[in-house]
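In structure tokens, the next block holds one chain alone, the form predicted alone.
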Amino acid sequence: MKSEYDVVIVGLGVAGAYASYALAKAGLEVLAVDIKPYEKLGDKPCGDAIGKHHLDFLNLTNLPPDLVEGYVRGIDIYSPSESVKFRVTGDGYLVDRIKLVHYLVERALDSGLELMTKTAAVSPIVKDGFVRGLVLLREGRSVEVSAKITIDASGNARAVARRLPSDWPVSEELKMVDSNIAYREVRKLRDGVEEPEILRIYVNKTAAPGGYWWLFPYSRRDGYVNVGLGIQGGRGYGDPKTPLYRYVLSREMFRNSELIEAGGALVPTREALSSLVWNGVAVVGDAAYTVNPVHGGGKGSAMISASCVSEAVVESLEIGRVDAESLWTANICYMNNYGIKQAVLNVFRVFLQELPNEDIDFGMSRGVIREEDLNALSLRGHLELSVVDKAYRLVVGLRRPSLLLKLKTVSEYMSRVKTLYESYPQTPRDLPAWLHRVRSVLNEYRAKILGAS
């Protein structure tokens, strides 16, 4: 082991794996570091998909077929009372999380990384408003590392950036009603799923209050599911097994059902950090809170902003300058490819998990919500009602006029919120005014939603 590095990565989840295959590729000396042992990496309770448009983005279009579990073709969402679906059409797989982190990182190691795992880091070196690199602890003994820069992958644990100073904005904590705590299962069914390239998400707030549960077939593994259910955090609702086991896997389709594998995570619900760098540090994945706010998919957003910040690490070391100003590019190409859809979809979260049961049920089989909605959602992060549509709307909903008053004021604001981000500050300087003029926007937008429930 080295003491000086180019770049020191903390975390090797899919946003730290891919981070340390660009960044190895581009010739760089690289170390990263994990807690887990080599065989545990990547081994995170989750849902397992990512869609087939974050890996052409990543240029993963050919994975070696032992990693796909499943293909997608689409999800459908289910109303409260199960009467209604729709189906938000789109490409996709089920992966092998921890074989996907191997095939990142065995091709890092093949370009010169240089990896320690069962390390923890204990401690960023922060100098002169720098972050110059990290103490780490292995084996019971603390060692001190350099690095230009140092990227934060440890997901929830937040191990670097939990540490830096306040006002940075890499630094800025999780609350937790941004949250979802899920808790899945991993069970072979006696019987096999119609369509198993269809993945299902049931919204039901008695069963999943500010969340959803979901069954995800494996189309590659004859009656193998995955089936979780997530509950929003901050709000006292309890734990998510307990709900999981009474409203669903009491169902008939699980009875004499294999639990195959099991577990819990904590998953940032929220629009991502402001700014995924600063001075000599980069923070991506979870730790940037990088998630789908309304599915709750992660996998692909993550790579996503681990490509983004390696360019940017790459361009930053040719001029020899790692300050906030030559690693904002980070930030540009991520608002530009998965951040501004987040941000939008963030305000529709926050109007989903205010709608009861019933205002579910209606606005979906009275097409007050309609799928097309779900559908330009999902493909463009955006909600624009023409003038017919809103006409057909207020016909139909006269019997829920608050339903109609939230779609009106959530359009609203999703537009707001998208133009904002489309004027994403082009350098740290104005990144303050900008997200004052952000968080204004959100507040007003929660407590109209909130006024209105």
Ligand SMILES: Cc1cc2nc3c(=O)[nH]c(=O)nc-3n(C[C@H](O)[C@H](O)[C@H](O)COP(=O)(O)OP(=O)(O)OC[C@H]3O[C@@H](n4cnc5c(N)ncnc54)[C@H](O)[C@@H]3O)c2cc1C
Contents of the next structure:
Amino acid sequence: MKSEYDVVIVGLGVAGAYASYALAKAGLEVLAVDIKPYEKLGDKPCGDAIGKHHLDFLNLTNLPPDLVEGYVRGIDIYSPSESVKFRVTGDGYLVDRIKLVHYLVERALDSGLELMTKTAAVSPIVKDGFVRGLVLLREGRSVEVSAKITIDASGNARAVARRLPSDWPVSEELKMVDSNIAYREVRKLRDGVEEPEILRIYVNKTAAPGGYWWLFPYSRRDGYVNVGLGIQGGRGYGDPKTPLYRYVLSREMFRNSELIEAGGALVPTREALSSLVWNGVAVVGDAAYTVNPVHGGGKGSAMISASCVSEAVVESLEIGRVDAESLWTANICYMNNYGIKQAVLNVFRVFLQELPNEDIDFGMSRGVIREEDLNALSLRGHLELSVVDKAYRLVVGLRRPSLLLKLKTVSEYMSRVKTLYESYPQTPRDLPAWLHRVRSVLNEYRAKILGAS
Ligand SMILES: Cc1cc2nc3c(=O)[nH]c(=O)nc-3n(C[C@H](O)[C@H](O)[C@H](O)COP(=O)(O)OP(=O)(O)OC[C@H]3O[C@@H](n4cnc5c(N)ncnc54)[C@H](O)[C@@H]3O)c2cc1C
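Having seen the form predicted alone, could you now give me the structure of the form predicted together with the ligand?
Shown next: the complete complex, the earlier chain at its head.
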């Protein structure tokens, strides 16, 4: 172990593995630590789906074929009664998450990464307003490690970020209502699934309040599916496993299916941290709340945040600085490549979580909400209602005035939040004033949506 590293990374999920790969490749002296043993790195309950556009952005297009467990051509979204389904098109993969993490870590090791598994980050070392390294626990002994920059990629543990001063934006805690508790099983079905390259999402407030249940076939593994259910946290809705068994696994298609794997975890479903960086520290992936708030997919955006942070770290170290201002380009990069869309989708998430089953069924079956709306939403984070559409939706929607009103409100606030995020501050000095404006708009919006439900 060296006396000082350029960077120490806590956690080797996809976010930490991607950062290790990018930073070691750039020639920096990097130490990565994870509590888990090497063979368990990347082993976390997941739906395993990832959009191709993320891998393209990350230059991971040519993944070895043995990492790919399934190809995806689109997602069918079912209404609560399952009488209507919308297809959102788009290419993607089901990826073996353990192999993906090992693939990235092995490349990082080839470029000189130093790796410590079975090692826990206990606390950051903060001196003169900067993070200067970490206290680690390894083989029962406490060890101090110095680093110019510390990256927290520890997922929900937020092992570093949660122990930083409360006035640093990276330390902002997650409210449970801004999370989903998700549980999934990998099962082998007796019979295969039709159209195995189509993922299925079922929105149903009875089975999955504030979330949804899903069925993702592994098209390259005959008869294997990933089936799971997520429920909004902090609302007393209970655990996701019970409704998964009651409403989903009781269906005929799962009879005599074989359980291969099971597990659950918390998923942050909100806008990203207002800053991924501060003095001597950066936060990436779930630890920075980078997950898509509507569908809960977080691997692609976790790696995008790691990529943006890595670029900023390399540039800052080149000029010998590690302060928030010099690292700020990480925020600009993340906002431009995912954060703006994520913040806009978060506005939609709050609306969707409050919508009763009857409104969703009505909206989807009568054309008040349409397939093209969901395609635009998933691609661009917009809810685009054309003028002609508006007139039609108005006539039909008048039978559900509260739905119409909420749709108008959500569309208006999605635009306002987009405009605000497009003017994300260029320096840390301007962050408090900007954040104040964001919070007051979001509070106003929540009062309208939650007040109207
Ligand atoms: C049931 C479920 C289904 C999901 N489905 C999908 C999906 O289909 N597609 C998708 O894109 N996303 C999905 N997600 C979300 C996705 O799994 C996460 O967004 C993503 O894995 C986050 O990666 P990460 O690297 O930020 O964190 P993690 O994968 O959580 O990695 C954190 C790492 O930090 C380590 N660590 C923690 N504390 C410490 C410490 N003190 N010291 C050292 N190491 C530490 C852990 O051991 C772990 O290896 C799903 C999540 C769940 C729960």
